[in-house]
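One chain is shown next in structure tokens, namely the form predicted in complex with its partner chain.
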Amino acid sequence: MASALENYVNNVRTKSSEGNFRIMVEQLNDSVEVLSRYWELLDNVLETLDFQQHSLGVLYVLLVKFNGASSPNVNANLPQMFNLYKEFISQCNGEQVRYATYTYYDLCHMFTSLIVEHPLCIQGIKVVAQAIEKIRLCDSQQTSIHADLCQISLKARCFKTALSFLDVDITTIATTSEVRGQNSNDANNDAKYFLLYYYYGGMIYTAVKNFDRALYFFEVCISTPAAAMSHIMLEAYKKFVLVSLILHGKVLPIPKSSGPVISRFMKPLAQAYHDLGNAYATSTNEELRIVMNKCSETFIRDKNMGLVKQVVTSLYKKNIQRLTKTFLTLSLSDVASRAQLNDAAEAEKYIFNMIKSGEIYASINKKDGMVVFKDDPEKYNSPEMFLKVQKDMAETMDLIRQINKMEEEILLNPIYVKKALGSQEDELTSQHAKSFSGDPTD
């Protein structure tokens, strides 16, 4: 019975030493079924293979092993699996596993789903981060493992590692569909992990209160071209509404670049959130609270209640900010009544905190119980401001260079050239025809 496994080991060894990885992957794909029949014996197989020299062989064994472990009737030894994966990721040969990228991704996804509910979760962050570093071709390439990293980080509530990945803007995406091609399911998976990355990433940024970036991530998620609505997009849209209320005080329109299906179906499916936005627009806390209580079941089910509460607090701040535009001085009790706060002390506290966070510029005069609102004291003449401008310009210049580079790549892409030339010819002929038909002398 073990002869099949022996065969497998021998095959992996000879092929690895010959360096015939492409053919080897084809054979390995076929041997998955054989391997899964001998699930209990896979540990022995692993002992005979070297993680570095026979990375591909080990990869497939691990895949089968993790696949088996996810079925409920098997009692898997989780810490052992964890260590196996960790060892494999740190030792495997990046060149070799790139011949079977999709299998590598699959293994990572399985690992994630295995440990995500487990206390070991936080220790998985480093391993998964290493897995990404091993397979990606450059820092700005997105792989489908990025979504796994974000998911684990969210579950473990530890964002530092994930943020170092999220802070890098993505310029290329590693897809698996072109490799496996024939299986249309995988193309969907690519899209799924792409959307998940932006959804989870947005959630992480929201958690650390970097709302600006969070909004951008949700926006990418909902403006991804699509022919049908994905559940991930819907959830991202709900959070998009909430975050844009907190950040801008209004619901930003759905970006024009999103698919027509999305803009048509998104709104009716997130009605509670739009009601909230409308109530926010009236600037009355009373109404906002009514909507919050009325739809609280939806918000709690969507696990967005915390964000909704932040929206409610932000309205008080928005109202105070609005006062600064109309008044130069105002008594604290007037501020309280106009912003619908309980009393002058509460208003003082809000103003004090808002001055701290730089949301308004004001001075409180306790002697007379007045607040003096001021303009932004920034004169744009300090060295700090100069440094900031300089940094922003450097960033913008880098972006422009990046865009130029990408445009150049597209211009040199043979498929694009063919298409562009083809349509140009079409245009030429049609213009020709028109000028003839519209010729008045005819």
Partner chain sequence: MQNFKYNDLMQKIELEELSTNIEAEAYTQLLAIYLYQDKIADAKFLWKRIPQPLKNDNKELKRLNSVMCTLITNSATKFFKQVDYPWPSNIKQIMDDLFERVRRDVLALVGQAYMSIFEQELMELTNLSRDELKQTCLALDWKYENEDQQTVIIPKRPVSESELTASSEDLLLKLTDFVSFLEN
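If you superpose the two forms and keep the largest set of C-alpha atoms that fall within 1.5 Å, you have the rigid core. Just so we're clear, the structure is a prediction, and the values are computed from it rather than from any experiment. Numbering follows the first chain given and starts at 1. First, how it differs from the form predicted alone.
After superposition on the rigid core, displacement of the C-alpha of Pro119 between the two forms stays below 2 Å. In this overlay on the rigid core, Ala226 has a C-alpha that sits less than 2 Å away from its partner position between the two forms. Relative to the superposed core, Leu252 shifts its CA atom by less than 2 Å between the two forms.
Alternate state requested, the form predicted alone (shown: the form predicted in complex with its partner chain):
A lone chain is what you will see next.
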């Protein structure tokens, strides 16, 4: 082994035994260039280090190894790289790697980039989930690795693990700038992975037909404060328009919390989607299909054609739902005519599926070809409903406690106190100056 690598190993062992990890991280940052020069010998270094005792030293070696493997000139052994990463995540010391959170995140991002297009992708879901568990401080803390988990899950079309993370509402965000100090590149990466988490999360909820939650995720993505609009936000807005049509039958306005730049440029860049929304508002399926065919190239390029077709289907359902507010009984042929369906058989199919999913309350008399629309049978007096109300009240109280706790943390934050006192002093100074503005100068 080269003397430079021997020095690296000895330094890692010494500093790890001393427990002085903060200084160790500063030295390891300077060692990246040296490790890069001996990329072919890094496996020997890993053999001499213990993944748990020397977690920080192993972390930096793996970072350089994965960075080299991503080079087009290197023919990396992907199964070997996968097993190395898996072994490190399962054995590493969480307390140690938190001293180099940014490096840990970088390694996870490189791993994701390496396997996302590979058949090993589905096996990476569990490993990345374990990486999140290892680094986060609580279940409601978001890390930039959350976006990696969602990306791999989407590629593998396996959502169960990702949903267990997505279903937990975020209360704190772990950022790389907390460790490195303020740096524009770090801040940009933090924002990028924050947006990707909500964008990918919205796509996952859309895939499992949880449109209410999907709409919320897309809304968070497009309403995040920003000085300029990113491509991620634009793509999220396109899906926001489509999901709002499916869920509410109209294009919901952009949240007021969105920056002026976003609200000014979002609509012109997604004109095809607003044309679809305008056609939807007419409740005419023919006009909707005309717009769909006219803008099909745009929808296919954006990979949103599947959602657009669901928008078309939802208009048929919305038209049927309108009939329930007007009629008590109606023949299947009349339903087909008024909802602009092809025939009574198609109308029966739609009504049956809507009854099954709880979208309408009705019964079909096949013998007479009639539909009887009914009121919601829920009387809100069952034990199940009582438990649901209790659960909702408990969740609301828990949310209030979280808000109060966050408010207290903000009020006690030194940065906030300094800014608040500074603004008060400026206000007092201006008032003091005004009180003397009318005094005679002679």
